[in-house]
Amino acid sequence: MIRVAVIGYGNIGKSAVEALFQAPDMELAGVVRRKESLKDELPSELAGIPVVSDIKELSNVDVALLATPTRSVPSLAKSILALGINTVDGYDVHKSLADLRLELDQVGKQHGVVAIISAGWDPGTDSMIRAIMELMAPKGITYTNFGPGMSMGHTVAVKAISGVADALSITIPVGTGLHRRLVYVKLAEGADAAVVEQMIKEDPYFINDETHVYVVDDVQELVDVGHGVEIERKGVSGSTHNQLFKWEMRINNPALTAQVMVAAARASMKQQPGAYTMIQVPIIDFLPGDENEIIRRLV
């Protein structure tokens, strides 16, 4: 059995625990939460599960799932890899993930462990779909249209902005890979709405998109964690034009992200030391069970 620790117990952390309970080849080694959270009443689903403030307090951990904000991933992953524990994260800043992989690759090789980065649905499984489309039609253009739905990464980014008490970021697809961001915020006492709006629009998560900010009294009344994506490619196979491919899904965002991370934890046990994105890992390594039986079932 692969022993997995979950770092963080927000939406993704909770869904990761649920997915681990269903995995036939894994067991939950424990949950790592902030020290202040340990003072709260223990959630019923964690009864009998070690809940600690530091992963060092857990024993025999094979893989750590980093169910934490993206901006904490680089330093956290490095520190856990240095303990000799594999890591899986949902890092979602597309423009910098290739550089992060190179950094974690050095750390992983130094300590003989594996990091699988950006293991969610985008980047992650959507990246795999885009790669498949490109191998089918090497020349062409691919558009990824997100939503409509709640973006967890964007929402967390807004919540971290000074003056924001609570927030929700919804992504609306405009088409051809362009998006509109609708941001709903509850202001902290004394916060200036205009200043908060400017900070949101200048944040790297929002600066390249059309963004609208609305001040509301209660964000939680608006929350729906559903999301979706549509990926389209129009390209050329050999010298044959007008090849059209489409991938579409409507999902519960944290549940799918967590399930992919759990599958990546399994795959991490089958790789050589270093760091990988999901498109670098054989698809079969993400699946449980005998390899030959998987081939008989799926090929």
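Since this is a predicted model, take the numbers as computed values, not measurements. Numbering follows the first chain given and starts at 1. Under this definition, the rigid core comprises the largest set of C-alpha atoms superposing within 1.5 Å between the forms. What changes on going to the form predicted together with another copy of the chain:
The Cα shift for T125 between these two forms, taken after rigid core superposition, is smaller than 2 angstroms.
The Cα shift for H154 between these two forms, taken after rigid core superposition, is 2 angstroms or larger. Put simply, the small part of the chain turns as a rigid block by 22° against the big part between these two forms, using C-alpha fits.
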The other form holds:
2 protein chains.
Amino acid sequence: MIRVAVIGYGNIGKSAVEALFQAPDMELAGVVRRKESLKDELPSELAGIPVVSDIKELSNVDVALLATPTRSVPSLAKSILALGINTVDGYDVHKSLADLRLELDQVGKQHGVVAIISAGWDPGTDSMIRAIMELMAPKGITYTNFGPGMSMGHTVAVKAISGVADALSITIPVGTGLHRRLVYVKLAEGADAAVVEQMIKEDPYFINDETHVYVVDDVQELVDVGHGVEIERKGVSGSTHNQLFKWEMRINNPALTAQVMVAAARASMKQQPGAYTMIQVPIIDFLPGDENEIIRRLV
Amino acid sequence: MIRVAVIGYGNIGKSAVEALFQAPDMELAGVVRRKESLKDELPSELAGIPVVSDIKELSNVDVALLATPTRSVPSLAKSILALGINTVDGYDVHKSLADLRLELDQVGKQHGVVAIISAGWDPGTDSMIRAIMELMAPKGITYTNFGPGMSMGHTVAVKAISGVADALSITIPVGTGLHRRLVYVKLAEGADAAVVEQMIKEDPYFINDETHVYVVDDVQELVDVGHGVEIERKGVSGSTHNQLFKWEMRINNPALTAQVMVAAARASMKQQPGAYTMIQVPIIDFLPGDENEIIRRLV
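How about the form predicted together with another copy of the chain, since we already have the form predicted on its own?
Every component of the complex follows; first up is the chain already shown.
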């Protein structure tokens, strides 16, 4: 059994624990939470599971799933790799993940362990789909259309705006990689709705998109963690144009992200030391079971 | 430059040559055809290209693309691997491809070369999609719906029936992995339409599907090599049900098959000796160009 520790117990961490309980080849080594959270009553689903504030308190951990905010991933991954433990993260900053991989690749090789980075759905499985579309039709354009669903990044950006007590930003795909933003805000005491709306629309996260702002009394009753994506490519195979490809999904966001991380934890056990994005790992390595049986069933 | 030979010059072979002309990192080492075909006038697109009847007449071949009938693949692949040349094939018999891989794996390791087998779209890229869907939602059902488009296997089966002068079998998807078959036949002199229809409907290729038979004067004017597929999965991530995934494409069949084989030829240069299906090869290896640049662009 592959022994996996879950670092962080928010939405993703909780879903990762659920996915580990279902995995036939893995066991939960323990959950690592902040010291403050350890004072709270233990959630019933963690009865009998070691819950600690430092991964060093857990024994024989093969892989750590970093279910922590993305900004904490680079330093946390390095420190865990240095302990001789594989890491899997859902690092989601597209523009810097290639550089993070190069950094973790060095650390992984130095300590004889493996990091699989950006193992979520975008970056992650969507990246695999985009790469497969490109091998099938090397010339052409791929559009990734997100939504409908809640955008974490955009929601955080709105919450940081002065006068906003609570917020939710929904992404609506309008096709060909363009998006509409629906922003629901609860105003802080005395805040001016028109001013808040203006600040949201001028924020770098929103300035290039069609953005609608709605003031509501309670943001939380609107929250639904379902999300969607549609990836389209029209391209050229050889000298043949008009090859059409489409990937579509409608999913519970934290459940899918956590499941992908768990699959990546499995794959990490089969790679040479270093750091990898999902497109650098054979797909079969993410699946449990005998190689020949998988080939017979799926190929 | 990776030097690639194309074995066979039917629909797939012709499309493979076109795809190789477009590949930035490959060159066409030559085309291998049957001795009889060499007597014909050289097709204009092969001007200046060595066209021979034995791959041994070509120099410095890195990879051979087997664009030959699927039944010839096992022995042909072994003989070419034994020459120290990588092979890529589109072997499409689902129930025996896992065993073929084990055989070629031994031959490849013995001669220090690589075989990538079943490198088309199904088996091939569809297999990659099915495996990705399963890593995202390990429990659930995947349906592969083929068509609308011409089925080579079914067409060959009809042509073998007595009283049939020419035939075309079209596959129509009716959802959840079930298919309707539309069969267009030109009758042989004196054949009885009702008898032919009965024999087609009782053939093992058709007996389990809703099959319609139409007698026409000219089958060839109905032929269109476009094809489609829709793969659907509804499954469970962790303990979250109703995760929905769909892959859809509408493509020119030989052009896509050939393009996938060319991508696999590239990938074959990056694997350790042995034989692989596409799900056993990192996706990035199918793409040309610098690894970090691909990660920056696609992940």
